[in-house]
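Given next, in structure tokens, is a single chain: the form predicted on its own.
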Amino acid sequence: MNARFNDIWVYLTATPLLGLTLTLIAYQLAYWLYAKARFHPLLNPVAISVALLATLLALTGTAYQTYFSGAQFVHFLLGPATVALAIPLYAQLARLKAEWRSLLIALVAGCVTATSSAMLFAWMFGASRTTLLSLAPKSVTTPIAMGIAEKIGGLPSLTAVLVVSTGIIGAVLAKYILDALKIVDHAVRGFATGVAAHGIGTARAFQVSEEAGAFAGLAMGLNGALTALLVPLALWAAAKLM
């Protein structure tokens, strides 16, 4: 029997499409466990399905390689998933206009605060050059986030888990942050979660609201536009002046 199931998994490994179908399957059972619990964030699906995720693929001895080769469809549903959140945006256009300035104040705090702190932290601790550049675009959305590090010298790779942890962190962690702050403002909550968060929090952001959804996807694009121009910049006067 469990030669036969061996059999079966080796040849289920060869087929690219193994990756998509258990990627759909781990995302949909935690989604359901998280409705089942009322959407409560500690719940968070994106974080269930990665813990499904990479325990078959350790028990089962997979490469990550070879679960991408199938599940990299995912991955490049992210480019059109980000510009289609101009769509609910666009019934914020008012909005927007009317308050601009503040968010343009926000969004550079915000962007120089996760990229800063970040690292200021991680050279704290001891950690190498490698990891402080790999840790710097943590804030922003998974393909902006990769496409950085590796211009600055950073690890791709590594970044890629730190951008999912940041988000996952911040999708459970933004509520209960911003309710002791006694934010209730919807924009400015979705906002902060897009700026700190970027696509999980949006994600999260707009199970609460579209209008959180809106400002969350507003933060998370051009916090993603603003880190690609600044660290860059950042870092050459920082070689610059040592």
Contents of the next structure:
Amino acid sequence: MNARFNDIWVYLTATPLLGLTLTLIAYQLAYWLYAKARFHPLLNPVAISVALLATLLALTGTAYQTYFSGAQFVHFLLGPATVALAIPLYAQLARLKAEWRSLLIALVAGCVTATSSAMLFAWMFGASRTTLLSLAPKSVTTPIAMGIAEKIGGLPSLTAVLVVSTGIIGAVLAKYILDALKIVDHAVRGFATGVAAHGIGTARAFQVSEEAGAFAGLAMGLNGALTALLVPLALWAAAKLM
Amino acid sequence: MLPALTLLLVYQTVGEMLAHALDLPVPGPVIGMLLLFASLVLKGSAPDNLRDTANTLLSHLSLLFVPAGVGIMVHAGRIRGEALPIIVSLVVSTAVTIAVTALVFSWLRKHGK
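Counterpart to the form predicted on its own, namely the form predicted in complex with the partner chain:
Expanding to the full complex; the earlier chain stays at the top.
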């Protein structure tokens, strides 16, 4: 029986079917749990899906590459989803026109804080150079962050993990931090979450309100663009000075 | 659904082409997003089917991050070895970033203009 199951498993892992199906099942299970708990931030669906899948792959001795050959179809959709952020953004056009100056300044403040504090704290606690460079773009959505990491000498696949972790941490903490600071405006709450926690923060913000989601999506897109410009420039300047 | 999805992919492709051709540090999908946004502003409205498709895609945005997250398996060794700096950096930096962005934005909205 066991040997037979093994045969079937080996056969299935040779096709992209398994990775894709498992990802969708794990996510829907995690999402069901999240909805049951009335969207409590601690039950973040990405965190739970990743834990489920990583445990399953470890138990069955399946390599990540094997899993990813199927899961890449889901991963690929990050591109068109990023483009699709233009639509909720457009819905907020009136507010964008009225507030673009404040938005831009807050964005620069958030972007500089995110990259510099990530590297500073990691360096203070003795992280290696590779880890430090892989952490720099941690607040930016996965495809962008991986591109930046590759450019500056980090490990793109490690960056992807750090980015997803950042997103989960941001989605979990945002409510508590913003409540403590007495920030009530959904536009501000969404924007801050999007700058710090990219798409996972944006997904969380959309669950709170359409307005918070739109501003989070805007923040995610703008921060992606700004970080992609600033991080390589800052490191280049730092290398020149040292 | 299909025309809207095609449109999103076309904008992404144009974004990628521009990023490569002009050697821009900004990734293709972000350029695609900015171009689509500019097109909607010029057009003056967002078509219903495009809005529906975008909403469907974005309603499960967090699903799209799962495959990259599972990559934690590959880096388990490094992450365990540098757990303290990684965890402190991620938690503190993310919390501070949320606070700084929110405070700057809400201060400017009250006092700036």
